[in-house]
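One chain is shown next in structure tokens, namely the form predicted on its own.
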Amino acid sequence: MTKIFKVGLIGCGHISETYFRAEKYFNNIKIIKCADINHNNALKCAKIYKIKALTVQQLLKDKEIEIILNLTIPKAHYKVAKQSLLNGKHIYSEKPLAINFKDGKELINLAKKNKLYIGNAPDTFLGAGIQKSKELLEKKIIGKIILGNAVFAFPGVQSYHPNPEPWFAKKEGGPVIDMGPYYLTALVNLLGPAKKVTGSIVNGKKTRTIGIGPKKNKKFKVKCPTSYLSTITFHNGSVIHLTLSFDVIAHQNNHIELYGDKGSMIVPDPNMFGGSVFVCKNLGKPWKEYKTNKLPLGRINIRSQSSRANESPTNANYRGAGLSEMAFSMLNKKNNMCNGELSLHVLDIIKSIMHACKSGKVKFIKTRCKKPKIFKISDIKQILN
């Protein structure tokens, strides 16, 4: 029979419900008690979803709660992280790690200390887009890949977002914080650690207006750049155009897509599971479409619009399945696959792209971490229900 982990949810705001849902899908997690720093939002979430609602502090210290679930704004990712693993609780957090990468290597030391698992978002990498687009890129299906293009770019979170002023303020707000961690760890599951960056930066609008919830059409200040370019260069050997936009209406670029010297791919959405991988083998032949839409993780299991404004129709969105996945790593005593060496990386380069195009030099990565495995079908049956 498989152990269900209990988790402690502290952070009741916009992405909540989408960790709740999760618990229709995965079989080794159940959140049983919530907190926020506005205790109201606790209550009324412990009222939706029937569980109990407690003070932050009581949650760190419950004996009952095994796993801390981070779901607060990026700038309190650190403490709440860094409270949980010195309370003896196991940690996954929403990405980013920290907003600066020496808190985030404190993280992790500490948790190797504590001999507890810390582990981060995205987990969208996970899902049958990203995994199928790995799996033909290790059979070399396009060769060596040389290079290619990620494209983020949209008019900004304040669209969909009811509180969007963290995500434009001074220290951890900016696409590269916000979208990065989806795009950047897709690519190092792909191609492997990063080696070094340079970039610059645009910014837009110096104001944004609030288009939905209870502060609609409020305006507020933009305090920090807007719109990155970045180049990264990989340990081996490719190099990816990297653009993360908040000043963008329209645009018809692909998400990813990698050039090899055998043919070209494109990579479906990392901020999504799943979606068709498309490959191109000779100039001028049609691109053979790959489709995940049968497979684990990849299936829709989304049919209608769900209070979150930003979220497609019909998509497969399982986030939550890195926090099952370690849960289950927990059980059998071997690494998570969203990691803190993955995710210390992944933050060292979202530093790097930060510093490189703000100082338009060249920004060496400090870390590397070893380039993830596949995420193979068998450990996903294993955590779904």
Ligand SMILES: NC(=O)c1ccc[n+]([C@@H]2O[C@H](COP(=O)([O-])OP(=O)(O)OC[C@H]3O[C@@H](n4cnc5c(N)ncnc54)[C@H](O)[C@@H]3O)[C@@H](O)[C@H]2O)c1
Contents of the next structure:
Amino acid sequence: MTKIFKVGLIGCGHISETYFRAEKYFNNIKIIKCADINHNNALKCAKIYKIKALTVQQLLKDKEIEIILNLTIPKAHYKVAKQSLLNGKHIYSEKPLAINFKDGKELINLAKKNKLYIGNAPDTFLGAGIQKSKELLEKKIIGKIILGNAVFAFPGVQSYHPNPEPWFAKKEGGPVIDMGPYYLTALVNLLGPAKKVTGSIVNGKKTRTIGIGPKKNKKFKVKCPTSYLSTITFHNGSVIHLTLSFDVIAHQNNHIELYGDKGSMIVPDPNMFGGSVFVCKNLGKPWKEYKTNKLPLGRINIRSQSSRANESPTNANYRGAGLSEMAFSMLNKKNNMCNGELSLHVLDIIKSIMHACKSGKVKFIKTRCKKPKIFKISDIKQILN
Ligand SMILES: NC(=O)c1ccc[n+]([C@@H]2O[C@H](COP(=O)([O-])OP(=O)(O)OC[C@H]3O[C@@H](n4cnc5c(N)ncnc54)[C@H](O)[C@@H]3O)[C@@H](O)[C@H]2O)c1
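Complement to the form predicted on its own: the form predicted in complex with the ligand:
Okay, now the whole complex, with that chain kicking things off.
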């Protein structure tokens, strides 16, 4: 029987339900205690999942807990992760690693110094959709990637999130910090590390109205740019145009399209685990579909619209895979896939996009990471129930 790691949850909000669901899919993680800066949220969570609610300080010092799962808001990721590492706990946080590069780097150094694991979402790139794309690209099915387009554009979370203000806050707000991690992690996974970035910003509506919950109809101020149009050059020579926007009512672009010297590829949604990959090798010829819905971490596990608006009724969502893979890596003393080096590089690109787009200047990326390896089906099977 495999070891089941005892996980302590800090931050009992919207996304926590998805991680409790993950315990059913994966064989080596169990959330046994929870805490929140708002203790009522912890009590509510503890009641639903029949676990114990503690204060944040009690949880950080709890001897039973081996890994802290940090599902707080982006601005709190650094503080909670740092406290966890200082208390001798391994840490896995939701994206992004931190909201400042300096803080992210400090966390990576602290984990290294204390010989603790650090893991970070997104883990969606471990899903069958992005992994199938990677497998086909590595077989050179569309040759060398010359250029591409990636688009995340929607009207913003205010209509379906009861506390949307952090998405529009001065420092940690905006679509690059929020959705950039999915697109950039997928692109680094497919193309390798990024070298430089240029771009520009567009500002949308200055006030938004909350559409749900106790603050419904309350207006609040937008304190950050809400659209970023960037161009990223990767070390392998590929140039990708990335649009990230909270100002678009609707569009019909694909999430990611890659254009190689032998054909084109449509990569499925990097915010989810499944989806088909499409390839076209001749102008005017039909696109070939590579389905992933029968592969592990690609099977549809959502069949009804959940409260999370970005989960469509039929989708594959295995968030928690990165946490489970980290636990497996801890046991087998190997590097985890959603590791600190990768998430720091992604944070570096995020901050570089924001800087380059606001200043209009070219920004060179300071860090470099290894291109992630394929997540082998034999490895996936080891962590699945
Ligand atoms: N909501 C989604 O659909 C979704 C999807 C994927 C990833 N995420 C990520 O998950 C994280 C959490 O998002 P959410 O939507 O659950 O947010 P949320 O606002 O619903 O919940 C966050 C919780 O963290 C608590 N918290 C805040 N600061 C804290 C601190 N310093 N110490 C302890 N607790 C603290 C809050 O009280 C709240 O209960 C974010 O990083 C977000 O980017 C969210």
